[in-house]
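Only one chain is included here, represented as structure tokens and corresponding to the form predicted on its own.
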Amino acid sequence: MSMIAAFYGGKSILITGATGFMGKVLMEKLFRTSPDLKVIYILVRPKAGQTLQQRVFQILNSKLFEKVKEVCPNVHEKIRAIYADLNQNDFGISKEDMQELLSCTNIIFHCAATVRFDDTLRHAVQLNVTATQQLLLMASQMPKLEAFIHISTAFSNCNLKHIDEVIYPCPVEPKKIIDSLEWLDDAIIDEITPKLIGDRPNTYTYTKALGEMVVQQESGNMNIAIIRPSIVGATWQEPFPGWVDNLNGPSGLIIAAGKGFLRAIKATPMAVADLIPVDTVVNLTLAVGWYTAVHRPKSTLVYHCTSGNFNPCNWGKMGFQILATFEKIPLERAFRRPYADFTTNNFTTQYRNAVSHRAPAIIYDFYLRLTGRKPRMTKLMNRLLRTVSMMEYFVNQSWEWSTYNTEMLMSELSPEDQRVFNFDVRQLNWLEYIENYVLGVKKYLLKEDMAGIPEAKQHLKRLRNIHYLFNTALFLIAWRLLIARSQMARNVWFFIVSFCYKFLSYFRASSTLKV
């Protein structure tokens, strides 16, 4: 039997972010090898008019709790929804299920975070510096708690070549961060904000380094250790392959090639691009969780969840199986545009001008006014850009993490532990996986039908076409302003055409010989 499985049965789990991508799979994961577990506290906001009850049973009507729902037919009774805003003092708790949380919690999993790279410094402060902070005063206040278990990402560091499982300090102590941004108006926060980030390319990156400082800090007698993962993507074994229901990182890109809005992104080709799953994330998360509890370790654990040390594909290859997969499953539903004509070079080397991604849309959005709908094309292609743009930093560069602290908590998993939490990436097949990560985000995240495939190939091979004559179209006026304008081009244009000529000529008179 597993004794990781066994150690979950009955215990009382407080999960943060349970509503986001790597949380449901968290709860998935619980639910389906530890049936018998007590309760799993999740901290919700209303969202959209939805009560919190209406968005419990959202997550669990979802494909993803099918298996769920078998092994734990009560698994909705086992749920409890608790009012919270992140954003606010002691969480906007009430007293009540303030009082219910420190009384009875045994473990806590802290997912919650912004993972925008583009956020506020502020905003980002706040959900995960001072977030981390709140719960960490909390926890403290927990007498039957016996592990808190924080994500954090292997990029925190990234500032840094050679990265090890220790926390590294900030130069500005967290504490004095918050504080500061209590009374600085948004305006001076803005304009410092580069220089507090400092070699790190975004506020993200920037404030999850100063949550792992807080966790340091207000760790006291706790048991706590944290987990970074590198890019999270879709599941690799479970529940089942390939699934994904949010657009952050590779799974944006994939639509956005699919679809034919990215043509060419600027990449290193020998790039390691350090994708994990995420349910290789949540098997260590919970082994880890085990580890903690049980062993207690004297100090703060930090362990990396990465594929790079292990099992490494870099950005090149990755483009390689990507386009591979789109011969076989083209996107085809959201918006009909030409299908991503990039060769591996192009996808990892070039980087085409703004205009030629946005002249398109720029065209389709006029055709949207004239037959009276909404322009929306624009929007999404400057907006796709920005998400390239912010990229860049991280497929242009390769770490290296050290996973001491990973590599010896495998060693201490029985066989059975080792087969039902997996976090051995190097069985991973990285060609298996791609393929799966598009069918998955074609069938789970696009609501796309399989069965319409052969005819989405023949409707893109045509999108396709459309594509090669407006690039010809443009060159050739182009050209032809460029002939106006300049008598050199003119010059070069006579010689083209009499030097066809005169080969057409040289053709046509031999074949007439031969004959």
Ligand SMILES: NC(=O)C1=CN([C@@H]2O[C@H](COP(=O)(O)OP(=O)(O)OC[C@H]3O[C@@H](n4cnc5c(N)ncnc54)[C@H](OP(=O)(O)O)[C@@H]3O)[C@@H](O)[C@H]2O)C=CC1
Contents of the next structure:
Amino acid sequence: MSMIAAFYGGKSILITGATGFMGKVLMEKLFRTSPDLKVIYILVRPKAGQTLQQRVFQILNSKLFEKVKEVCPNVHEKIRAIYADLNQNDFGISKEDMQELLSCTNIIFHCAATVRFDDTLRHAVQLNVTATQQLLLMASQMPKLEAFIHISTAFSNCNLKHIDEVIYPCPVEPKKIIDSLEWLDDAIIDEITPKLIGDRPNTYTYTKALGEMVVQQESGNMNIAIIRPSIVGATWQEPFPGWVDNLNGPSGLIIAAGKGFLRAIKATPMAVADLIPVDTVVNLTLAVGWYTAVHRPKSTLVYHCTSGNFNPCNWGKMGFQILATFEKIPLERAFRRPYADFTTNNFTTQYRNAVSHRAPAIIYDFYLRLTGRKPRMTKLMNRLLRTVSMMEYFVNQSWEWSTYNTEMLMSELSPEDQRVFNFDVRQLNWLEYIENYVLGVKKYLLKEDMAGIPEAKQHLKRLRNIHYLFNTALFLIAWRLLIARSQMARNVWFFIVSFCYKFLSYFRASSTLKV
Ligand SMILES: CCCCCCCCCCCCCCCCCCCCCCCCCCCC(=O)SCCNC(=O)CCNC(=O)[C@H](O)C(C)(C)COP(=O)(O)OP(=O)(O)OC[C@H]1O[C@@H](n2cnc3c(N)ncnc32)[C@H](O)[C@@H]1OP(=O)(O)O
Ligand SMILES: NC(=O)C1=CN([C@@H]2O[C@H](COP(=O)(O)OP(=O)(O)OC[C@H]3O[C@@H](n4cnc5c(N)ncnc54)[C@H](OP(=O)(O)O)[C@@H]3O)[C@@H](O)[C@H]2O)C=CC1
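Let me have the form predicted in complex with the named molecule next, following on from the form predicted on its own.
Complete assembly follows, chain above in first position.
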């Protein structure tokens, strides 16, 4: 019997960010392994014209929850969606709902965040810092609370090369930042943002670090733990391999490469690609929830959920395997044949951006205009290049995360819990994982049918022929222009032609002799 699964039985669990990538997998695993849990409260806002109930309905009716419905048929009754917008004071939660949350909650998993790299400091602080502070305040008023688990990121201290499982202080106190953002106007905030984030690459990593400081400062008597996952990717094993439903991290770039848009990326092939499957993160999170509530460590423990030190894979191997998978399982309606490589300096990156990204987009837009359609490729390409440039920081260096606490926890689990809540990435086969990831991107993210693979392969063949035809025409035009302008080119041309003529004459004469 799994001790962790039993622990969650009968519990009232509060999850923020349950509609997000990680939140959904967390809920799924909880329902599947502890169907006797009492209730999961999820803080949700209406979005994209959907009410809370419609959002929950959509999640529960997705493929991800198919197994859950078998083991927990009354799952609908065990989810309680509570209106909450983390941008508002008290999250805009009604008095009755707040009362219920305060009096019933046993465990909190705080997953909600803005993960955008380009968010304004104001918004990133509101969500990743102030909302965390408010949630901790709520938690401190919960008499039945057993554990509060905060999801941070392994990159919250990416300005360091070696990162320990400790909370590092930021030069400016979070409270001072929160206070000053209240009265500073947006223009001034934009101006001071680079100074505040210092040697971090974006507001995301900076505000996640501030969020950790807030957790430390407001922890009081609560049992709190922080989880720091690295780059979270598709599921490895559970509930099935390859599930992914958003474009964050590598997923968007995998699509861009598969559709033939992405031709080059400034990356260091030997740098460690510290990806971690989302189900591994969820298993560790649930194990930490159990350990924190039952063993009540004296201080706030930080757990690194990374792969680099256990089972490293580098970007070269990952990129190669992604492209190899597209040979077998191509995406539909590709713009060009998938091919990409790594550039290593700014000059080659600029060159490749001009020649391999922008020029084909301009040519295609010209073709769209000629055929009376609206040009769109240049805009799309600019967006892609902007995204790629934001990722560059993370694919050109390696970090070392110590994993003392994570290993300690692993050794504390019973063999059954190590199996059911497996977070040992030493068992992960990267080539298999990446292949399933690419397949998952195709099936679950792009919703492409596997029956369309032969047609996708035909399409790639047509693209290859167009490519050869285009290159030959380009060569002939360039050559013709050169001959018209240069005596030297003309001489070379006549030499080649006469050489070919002589060779053919000799070949014809010798074959006549043989007859
Ligand atoms: C030895 C040599 C061998 C040779 C081999 C050759 C190898 C060749 C390589 C080929 C393979 C290519 C694949 C390589 C993989 C490299 C992957 C590198 C990934 C590194 C990721 C590091 C991240 C680590 C950070 C830490 C982790 C975290 O803690 S948080 C999670 C990470 N967060 C994110 O990823 C958020 C990023 N997103 C954003 O910040 C924003 O969305 C944006 C700035 C990217 C875009 O903002 P914008 O306002 O322009 O757009 P938005 O409104 O968001 O969306 C507009 C449309 O764009 C689509 N979109 C959104 N995000 C992405 C995305 N990431 N990629 C692509 N498209 C995206 C979005 O859906 C919208 O589309 P429409 O709705 O159709 O308009
Ligand atoms: N993905 C990754 O690679 C990594 C993620 N992490 C961390 O893991 C956690 C989960 O990330 P992930 O699932 O990928 O992120 P997602 O972007 O998929 O999910 C974010 C969640 O936060 C919710 N949210 C955002 N703003 C608000 C708001 N104003 N009010 C209420 N809810 C809000 C979203 O709700 P809605 O659906 O309404 O937008 C969504 O449920 C985050 O803390 C992130 O920092 C750490 C390392 C890597």
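Rigid core: the largest C-alpha set superposing within 1.5 Å between the two forms. Numbering follows the first chain given and starts at 1. Because the structure is a prediction, the values reported are computed rather than measured.
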| With the core lined up, does the C-alpha of Leu370 move 2 Å or more between these two forms? | yes
